[in-house]
Amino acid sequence: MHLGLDPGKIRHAREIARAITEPILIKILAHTTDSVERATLRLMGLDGADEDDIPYPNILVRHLRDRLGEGLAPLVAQAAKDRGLSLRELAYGVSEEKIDLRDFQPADRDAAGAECERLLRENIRRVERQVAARDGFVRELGQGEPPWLYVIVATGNIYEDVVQAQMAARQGADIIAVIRSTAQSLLDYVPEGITTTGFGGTYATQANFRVMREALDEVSREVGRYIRLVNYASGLCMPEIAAMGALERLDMMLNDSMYGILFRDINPLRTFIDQHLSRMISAYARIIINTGEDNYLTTADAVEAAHTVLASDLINERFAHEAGLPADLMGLGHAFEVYPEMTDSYLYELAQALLIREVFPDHPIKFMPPTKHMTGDIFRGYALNAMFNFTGVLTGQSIQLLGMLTEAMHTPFLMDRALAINNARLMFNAARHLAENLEIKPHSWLLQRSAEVLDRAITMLERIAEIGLFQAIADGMFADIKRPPEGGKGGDGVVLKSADYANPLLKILTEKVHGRH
């Protein structure tokens, strides 16, 4: 099924998206943040926490806060070498106030940079081994046929998550997403170690990533196909969580350029800077990012605001491209959220799904299930999810996040998840090749609606290019939520780079991406 939209208009939309993101990229490259520097230290090999559970990367960044604009990684690397200490031993000394680095100056800045690069390359080889391991699993075991069945677990206890995740894989799931504990995105640190408590989800920690990765590798061998793991690289620790995900072989990460600004009130510039490095890391580690445009339709009408989803997808695509992500790693998002009782609601959903798929033909599109209009009527909910799943296979979506019949009631039980998987498998098998036998009439309502949404998205993008993306966000052009440019959490963690700022991580990641292309 092909709409046959005007390719010239689609190219024009992408050109405007480029114009929108270019001035933001200049600001991104001119600044660093607390989390950028902490992520670099983590990829140098620094982990652990002090006796008060304050992570060592946070301790060093807080200690050297006034020197953030220089780039902390070379300074820390040389300080550890000069003292014959490991990075963790150095951080421990700082935490105990036995070492003071605030006035430390490497005798040779080039040597400090070389030592930092040595440590980074040593640890990044681990990321490369994880990429090779993923490729080996897929070659040996194969993988599910798209649309991939994407299922969430969210118990708060990583060991309970493992039980639910393995069961879902046995029932047919291709992707397991571990929902993050409520409000973790607002923590300006990453908790240390394995956790067994969390509200509405499980804490995203490197140790928890490792536990779930091992469990999914085990069940992958059991079921005979590779099971992918998802978590969240968003919030105030975007680059750090992306780094930990790369080290522990996560396969997908929720990583949006504007979600934290709109829905978590995080400072806009902080978010744009952090998402850039997090996406560079994801490109290196071959991690598929998932963006959050589906959330726009939870606060705005899905019919009237349909064009905002497409406009945001195009902006997200451009930011991802600037970070080195190729199309096959951009899981751009949209959702099935039209009011079901509206006449021809399904036609609106079908038009939008076809539109997104046609504008982004090479992308692993993530299709989100109905949530806003779900009620306690589980039979109605199950029918809506069947319509959603039918649309997913009919329009060739890539990643299908399965809806639960008990959405909006409680955290799903195992049986709810099993029913969701059965629903999707039934629809996918029944309509697997239906689209090959259907054509869209040249003047059909589907084409007219899709063309209208594209035109409105272009008009919106032109307006954003005129006033700037920061002002567009302040005006509430996305999701009907207004966020001022200077507001939000984490703004005090943004620092202008000095003329001699040094961070070899950026060089390593850029070399890899350019070499790949």
The other form holds:
Amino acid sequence: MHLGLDPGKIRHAREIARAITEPILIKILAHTTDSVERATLRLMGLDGADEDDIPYPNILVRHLRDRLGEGLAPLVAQAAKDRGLSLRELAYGVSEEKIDLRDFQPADRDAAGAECERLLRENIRRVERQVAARDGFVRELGQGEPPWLYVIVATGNIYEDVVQAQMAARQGADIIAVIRSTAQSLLDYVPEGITTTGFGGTYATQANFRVMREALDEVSREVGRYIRLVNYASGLCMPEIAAMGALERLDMMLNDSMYGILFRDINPLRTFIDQHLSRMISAYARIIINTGEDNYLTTADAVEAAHTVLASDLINERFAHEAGLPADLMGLGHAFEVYPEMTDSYLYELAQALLIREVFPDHPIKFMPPTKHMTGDIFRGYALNAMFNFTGVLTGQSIQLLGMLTEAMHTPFLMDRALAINNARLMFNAARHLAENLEIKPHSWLLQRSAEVLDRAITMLERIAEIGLFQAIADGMFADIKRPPEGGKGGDGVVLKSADYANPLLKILTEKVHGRH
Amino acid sequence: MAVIRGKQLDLTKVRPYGDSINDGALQLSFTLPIPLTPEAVEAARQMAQKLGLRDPSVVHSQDLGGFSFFIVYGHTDRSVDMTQIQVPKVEGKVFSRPEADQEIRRRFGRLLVVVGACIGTDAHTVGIDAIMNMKGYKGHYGLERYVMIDARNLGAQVPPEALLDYAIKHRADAMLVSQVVTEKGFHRQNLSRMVELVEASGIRDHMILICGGPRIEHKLALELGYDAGFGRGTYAEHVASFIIDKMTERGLT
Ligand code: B12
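Having seen the form predicted alone, could you give me the form predicted in complex with its partner chain?
Complete assembly follows, chain above in first position.
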């Protein structure tokens, strides 16, 4: 089932997306942030927290606040070496106010850079081992056939999550996402250790990542299929969580270039800078990113705003490309959110699903289920989810985020998830080869609609290119939400790089990623 | 009293209806944290029995990879007395938008200031936007559209303190508080905190205090100290009408 959209138009759309991201990229490269520096320290091997549970990377970044523009990693590496301390011991000393690095100058800046690079390379080897381990699992056990069944767990207790995740895998799930606790995205630090309480989700911590990864490896062997793990590299700690995910072999990360700005009121520039490094790390670790365009349709209308999803997918694609991510790691998002009671609502859904598939043929696109129009009528919801699953297999979506019949009430109960998996397996199996037998009628409404959405996306992109992405966001062009460039949380963590800014991580990631592709 | 198929419906003893009056038919589904075995099916049946179901029958079971899932049908002999049930409701006439504007002109002769937000860490704006923003919801315009209402929507993730400060500064006649996340009683904490702050500030008597959200009921709102609570299916006109009437009732001008 092919729409046969004009390839020239699609190419043109991509060119405008490039023109939109170019000026932003210049800003990205000129700045660093709290979180970029903390992520670098983490990849040098620094973790742990002090007695007040303040993570050591935060302690060092706070301590050296005024020197962020120089790049902290080489300073810290050299200071530890000079004292014969580990990074953690150094951070402990700072937190106890026994060590003061504010005026510290390395005797030889090049040597400091080299020491920093040594630490980074040592740690990054672990990321490489994780990539090899994933490849090994997939080779040995195989993996599910797309659309991959993606479900969430969100109990707040990582051990409870493990039970539910393993069970979901046995039922047929391919991907497990651990939803984060409410408002973790607004924490300007990553909590430490294993956690057993959370609201609406479970805290993303490196220790929790490890617990879940082990559990999924175990169940992967049991079911004979590699089970992927997802978390959220988003919010104020985007690059740090990407770093932790890389170290602990997460396979996918929710990671959007604008979601935090629009839906969490995080400072725009901060978000752009942070997403760039987080994607460089993900490219290195072969982590698939998932973008969040589906959310636009919760605040804006799915019919009226269909083109904003495509426009944003193209912008996300370009940003991802700039960070070194290849198409096969770009899980661009879209959703099934048309008001179902409208006559022919399904045609709109089908047109959109085909459109996104065709514009992004090599991308593991992520298809989101109905959420906004789900109600307490779980039986209606189950029917909607069946339509959604049917569409997923018919249009060849890659990552199918399974809808829950209880979406309007609570985070999924065990049985909700099991029913969702039953629904998807039934539909996927029943219609597995249907598309091969069908063709879209020329001049049909489906074709017209998808071409119209593409045209509107191009018009929107042209407008954005004209006024600039910051202004477009301020004007509410995405999701009907307006965010001024100077507003939002975390803006004070953005710092202009000085002329001698040093961060060997950027070099390591760039050479590796570009060397590989 | 209604008569169904020759049997009288006794409103003091109302039971679920499946296929005939008073059969008390119920369907339910649940999981047990044990693998699916014949014993687990029997456990599910007994579970239903202990819930008071007569003749429970386990019509479906599935192994969930360690736990088990059941669909059970049964009958209950319990009943409820409809004649004794009273539910607090937001009462009064619902004015259309032009009517509401007219009433405000007539009764108060000035613009009413309405401030609103989704408070705490809750990031859900769609509900409060549906009530307050120009565009409204499902064809019902929001309060911003009302000529005689000065509506100010502060959005989501607004600390209760900030909403209060804003209300004081702009001499709000009414405050609208939205809460969507209810997991672990999150909303109750936030809503209570808001009431406490408003009361401590001394403006409670001069301001109509309203909360809303998909899991909010009027009864809960009253218990927490609000003048009203609005749930699913609320439109701006319900809220505007309530504010007008409540202000009149309280003698606010
Ligand atoms: C859209 C959505 C989001 C969007 C919100 C976008 C935005 N800017 O609002 C995004 C993606 C950001 C989101 C995030 C999260 N969400 Co959410 N979300 C939803 C969803 C799908 C729809 C909500 C919606 O917009 N409904 C439409 C509006 C119009 O309905 P409404 O809110 O009920 O409003 C009406 C009435 O209630 C009333 N009303 C509402 N407020 C007020 C106020 C006043 C004063 C009055 C008078 C009336 C009133 O009037 C409105 C019109 O009739 C629901 C599921 C669902 N179908 O309900 C989940 C849901 C609400 N989300 C949920 C959760 C858990 C989250 C997260 C915590 C997930 C996470 N772990 O990160 C985060 C929240 C993070 C945070 N800090 O809050 C849960 C809440 C569970 C619970 N009971 O606690 C739900 C039920 C999904 C689920 N099953 O898990 N979400």
